[in-house]
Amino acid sequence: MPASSQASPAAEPRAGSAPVAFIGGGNMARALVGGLLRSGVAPEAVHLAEPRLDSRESLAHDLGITTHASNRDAAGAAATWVLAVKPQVMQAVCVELSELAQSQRPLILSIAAGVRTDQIERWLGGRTRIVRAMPNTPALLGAGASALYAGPSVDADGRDRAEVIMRAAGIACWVDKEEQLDAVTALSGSGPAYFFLLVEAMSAEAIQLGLDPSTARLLAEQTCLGAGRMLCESDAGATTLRERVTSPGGTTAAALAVFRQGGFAALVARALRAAADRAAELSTQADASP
């Protein structure tokens, strides 16, 4: 894998760092803005734009950040732009903010799921710095693991200050052209549903087998929980760690055996790749401008 790929220490924010601008609201953006205040960001270095005035109000009490009605008041407060609207509205939302991106050239985050670069550049009237993150649902507890993707004006500071902001929500690092964010969708992105599955499948088989609903659960949610520590703590990989617990003749060899049987390798790869290219067909989507 290229050096650029590797997920990479960034210089940890500070207090009193360069303001930064949410363009939205929702849970990922408040899971950002919660994770820089905690890794030290100071609450008034933290704009944030949101159309409603219920949220507006919980993100102010709950962070003490400033709150604004506007995009472009928000958005004309900070040299950092993290747009974090539904995909469907980016076009709208970058057409608003196109004449203010042209006078105060910023750095702009994108972590809109299937919209590219160029269209945002495009919306946004050209000559934009802009760095595309996909993110995971996890980030929500601070677990959350983000590939970027830099635009080809993007400097060595864009791209730690891009950094900085996905990792205050977890792991980060960096792909090397654009459309393998469509296999980061398929793989992180994605991937939290697909353990989900698993334990759902788990847990009622479980209950089949005489375990009462609690029970099954509680052992099924702990299970993922552990074995997910054990790859993230050690030094082994998912093939080691597999050997280790797996003795001949054992009960995990005999259920991995049925594993094999039902073609789960082959299962998951054509799952992967629906979700990525279904990823690439929303990037297409998201174009309705000539």
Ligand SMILES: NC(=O)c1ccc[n+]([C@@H]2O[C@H](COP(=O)([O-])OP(=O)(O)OC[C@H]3O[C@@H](n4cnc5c(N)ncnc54)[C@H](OP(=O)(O)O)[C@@H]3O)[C@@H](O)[C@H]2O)c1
Contents of the next structure:
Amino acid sequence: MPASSQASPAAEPRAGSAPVAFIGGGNMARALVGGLLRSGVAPEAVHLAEPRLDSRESLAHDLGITTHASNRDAAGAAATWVLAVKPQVMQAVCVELSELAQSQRPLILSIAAGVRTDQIERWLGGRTRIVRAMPNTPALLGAGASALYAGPSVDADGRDRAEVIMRAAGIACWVDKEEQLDAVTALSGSGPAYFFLLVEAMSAEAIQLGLDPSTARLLAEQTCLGAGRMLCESDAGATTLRERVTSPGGTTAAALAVFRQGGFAALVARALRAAADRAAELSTQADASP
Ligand SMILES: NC(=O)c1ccc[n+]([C@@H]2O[C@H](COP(=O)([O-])OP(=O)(O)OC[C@H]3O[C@@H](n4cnc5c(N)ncnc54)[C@H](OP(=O)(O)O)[C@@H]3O)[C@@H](O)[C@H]2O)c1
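The structure above corresponds to the form predicted on its own; please provide the structure of the form predicted together with the named molecule.
Full complex below, order starting with the chain above.
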């Protein structure tokens, strides 16, 4: 075990727990590792590199995983690498790991927003198997929504390994083209903030209508949760569910008419397009680097 590890005692991983290395130990890595451990992966099978000593100590203490100060030490211990650093440090991390990537040929799973597989491949020295995933913040609660894209050289086993990791923090689905991850970013990646915005606006107006702030917040939050559960747990889609609660001439119909008159659908469409365009722009900017 490397001297830099704050580790649980060395032990063989349980059967089925092939070692996985996380590079970067921030919020998203913690969420994914937590999910993997809950799904039965042995803590000894998880190696994580993180520059901050306090983060390493808390991850090792809370999760029982092996932590490393050195990215190479963590990566050297596993055939699957999860790159969970910020997009702006991705190039430096990949270049640092390129020699090891060339000798070890790991499966790479990148969760960095806006960094394309061809960039990662180039920075790692070429001929690498790369899966890109776009998770969202509810992954922190195990309720994430992730979409994955696999580069052409990733086989079925590689796809399975990547999917198992993302599924541990919520649902996961695949897209066929890498550009579709821009749409995913606009929908599920940025989506939680749209719902927060709606809850903010609903709560604010409920206060104007006479509710006290804590009651307004409680009712708005639970309404969001309840509506979300109805969407997820019913076979009916959003349109049917909306129609079912909208009696002609009733209160809901009055509110929906105002949304419609205000161009709600067009506004949402413009907002998602802006997010998707920004995601595409960020990938192009990252490409300016060698
Ligand atoms: N959070 C989300 O909702 C979300 C959604 C989709 C995608 N993502 C992607 O997930 C990735 C991680 O996001 P996050 O929210 O977990 O970020 P984060 O909390 O900032 O985690 C990144 C971690 O990487 C560490 N780090 C920095 N430089 C490093 C290096 N050279 N080698 C190894 N580790 C290094 C950071 O340490 P320091 O704190 O010391 O810098 C930090 O602990 C990002 O690329 C982001 O685009 C996040």
